[in-house]
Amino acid sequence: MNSINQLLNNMLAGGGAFNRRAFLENTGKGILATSIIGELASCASSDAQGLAGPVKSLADTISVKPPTQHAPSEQHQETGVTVLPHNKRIGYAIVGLGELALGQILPAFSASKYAKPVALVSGDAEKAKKVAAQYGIPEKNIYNYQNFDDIRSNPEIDSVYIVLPNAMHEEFVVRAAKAGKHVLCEKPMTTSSKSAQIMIDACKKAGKKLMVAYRIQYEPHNRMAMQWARSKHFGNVKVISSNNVQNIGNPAQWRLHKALSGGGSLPDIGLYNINTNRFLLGEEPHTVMATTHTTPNDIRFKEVEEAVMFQMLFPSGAIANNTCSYGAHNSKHYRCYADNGGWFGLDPAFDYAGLQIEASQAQGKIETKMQPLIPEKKQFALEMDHFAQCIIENKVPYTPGEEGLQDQKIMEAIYESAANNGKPVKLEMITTLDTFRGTPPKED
């Protein structure tokens, strides 16, 4: 036992032939990230030993609106600026530097309002030098996976925000709560609900923030179409037809192996289908029913399933039909149909940029589509910001930890129900509003 966890310390240090590839690789085998870090430090938080960093307000905003060129029935480009000085923005630490941390996390630093990444956190020490160097962050603020919590004695560091494997989010996040810190996790929030509720309970017990990434409730087309989701606007909303398909590529990857994703296209993709529905209608299912498909002899589709198609019944009465596959091209669109004459939706409506909003009215015999046109933002922007704002003035974030234990229950049914060849499963029955969510966020 001893070699093996000598083994394991060397793979996540980063040392000799191994990095973090070759980390992710060997725990898709079999080895439980949860086993290969060891029993968690017993960590004080630093407010405990007096480490806090500089009193952050929301007061101490800078805002600059300069005069606009443009006629009131003109389009304006965003001209202004409302920021925190940055020694007073929250410092986040990001944890994983895969594909989602440097293609998108780190990048959208640079449209923030309130927060500043301070830290990083990677089994690959050089990758990490070469990525702090990138974004100013010091050498003295690289950790890896075994010294992890030390983060607890970095006063600099406010957040941190969890871009590892799913199976991995438990534990960092246990680890983060236990070093003093609030804490950002990527989606799905991990791999069981029971999973979930012990995040939840350990930033509670620390007395920290908990908050799932569900950038998709922060950007602006998503939002307007759940405005008039919930205006009705277009009608009520009877049906939603929602997509979202991919065509996963190499089958030595970490979302192909159960014990790290905790399943295939419904965990990664199919969580937007589901988060997306609850989010427009403001409800919680009560019935699910699903089957999945997988193509036979597909390498890739070994441990998890390609493809799941599955139903949502609400309390209103309104159904969602949902698809999502690993095995198709690139589609990410939904469409809401209403009893007023009238559909409204997004395509694309689930990718980083791009998103376009749509919709059609008719009045008697003529219908009339149009296209809004709508200012994008920085995804990954505006959920830090939001989150930021949020420990700033001690708020519960929107998208809070309860957000993803639901959805975590709702993936458990749609399984359940296509082992069981379709069969309906029940859910709760929940009739109030927006329960799981806390503050929402501030509108520009």
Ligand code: NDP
The other form holds:
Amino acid sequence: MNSINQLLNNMLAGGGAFNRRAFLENTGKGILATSIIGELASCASSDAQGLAGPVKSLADTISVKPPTQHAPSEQHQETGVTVLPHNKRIGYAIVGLGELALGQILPAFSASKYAKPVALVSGDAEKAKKVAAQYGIPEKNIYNYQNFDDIRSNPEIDSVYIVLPNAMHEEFVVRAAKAGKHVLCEKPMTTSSKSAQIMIDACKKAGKKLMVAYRIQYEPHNRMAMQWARSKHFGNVKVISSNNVQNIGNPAQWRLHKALSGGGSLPDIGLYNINTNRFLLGEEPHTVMATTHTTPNDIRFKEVEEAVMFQMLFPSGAIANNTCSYGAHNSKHYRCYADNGGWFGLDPAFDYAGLQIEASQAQGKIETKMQPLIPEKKQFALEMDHFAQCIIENKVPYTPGEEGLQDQKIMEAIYESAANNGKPVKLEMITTLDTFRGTPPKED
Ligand code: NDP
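Can you swap the form predicted alone for the form predicted in complex with the ligand?
Entire complex below, previous chain first.
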């Protein structure tokens, strides 16, 4: 296996060009990554949900590629794109026009290759009209929470994207499935494992696809870390250390009211620690231990916890130490410590942009650090495009409802442990890899 020094020398010998593809080729990890992804694909190529055939075709993509003006060392510059024509894209109805929908999801359609916004669902008709005008959505395609079921008779809508408070996810996923639409649902999937199972069953019964919007699993920096972990490039990952903290504001917001959120920092941001630990290793935890902490008399935390510290133990022997908190300044990072003289991780790891991957490897007395530069992608476009491709090609999405259900079970175990002074809580022992994941996203 190449050392980091060799990798850097190889890259410098290649003219200093350093992008993700060059890095994969230089390390030989392109081959490994391809074989890992090939294995994953073979596990998940059939659609377990028994769905109808594709209605649109990826063969309809159009490529426009001008001649490149750049030297080969500048190959990370994109010259032209291959996308589906507008009338062949998967049409999304966005449900709930709050901070995430307006700030991230709707703008991300500009970077999408296979999806388009065709409808809005909102309790605020005036806001919805303004947003519809911004995105060229006809007013006839604006719905509210009462007439939502009328989406059934709108053929422009292939899929809905649920961006509502957590406790509303179940109702709208079930109603969307009954209306004959595929569903992309924001994280956390819902507020309990029982509710998650109801959502999965409703989509199965309707013959519709369900995906949980775990954007990190589609994001290139995190995917590189996953490939390093799986290929054992730095050795076996023995310890993961992961923090996701932010200082929450307005005490009146739904996130601080248990009936709408289901919990505090754990389901909102600690979920990133849980889901990313599982994604990196491909394994499922068999034991969790947890403690919660809430600052006394802080008016924000009357109903939900401020912070959770939790450990997860995995079948390979890997240990994950995690902290999530609503009470400290924004910081979102993780590091994976391996047994062959190296570590790697991301800081920041879970933000919408500006992610940075770094690694370090010891060789004799010298420890070499590196920070590969990976071209940034719009995370919400990647996940919406993946779901669109799965709909078109009739595949199980990489993060289906079952992936969300597993996180709900783990969160329940974490709360159970915390309620019993950190007593270890056992989960089902699962020894297969990527047990709950479907078809891997197509790599660029
Ligand atoms: P907001 O509070 O900003 O928006 C939620 C929207 O839901 C509101 O604007 C409103 O839209 C609608 N809504 C309907 N009923 C209610 C109600 N009773 N209380 C409040 N809102 C209601 O939340 P976010 O956009 O931040 O979060 C929405 C979902 O997205 C959550 O599940 C959250 O966990 C998830 N999320 C995911 C992120 C990620 O990175 N993947 C990041 C942030 C959030 P309208 O006025 O149109 O009816």
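Superpose the two forms; the largest set of C-alphas matching within 1.5 Å is the rigid core. Residue numbers count along the first chain shown, from 1. Keep in mind that this is a model prediction, so the values were computed, not measured.
- Comparing the forms between these two forms on their rigid core, the Cα displacement of Pro375 stays under 2 Å.
- Remark: with the core as the superposition reference, the CA shift of Ala419 between these two forms stays below 2 Å.
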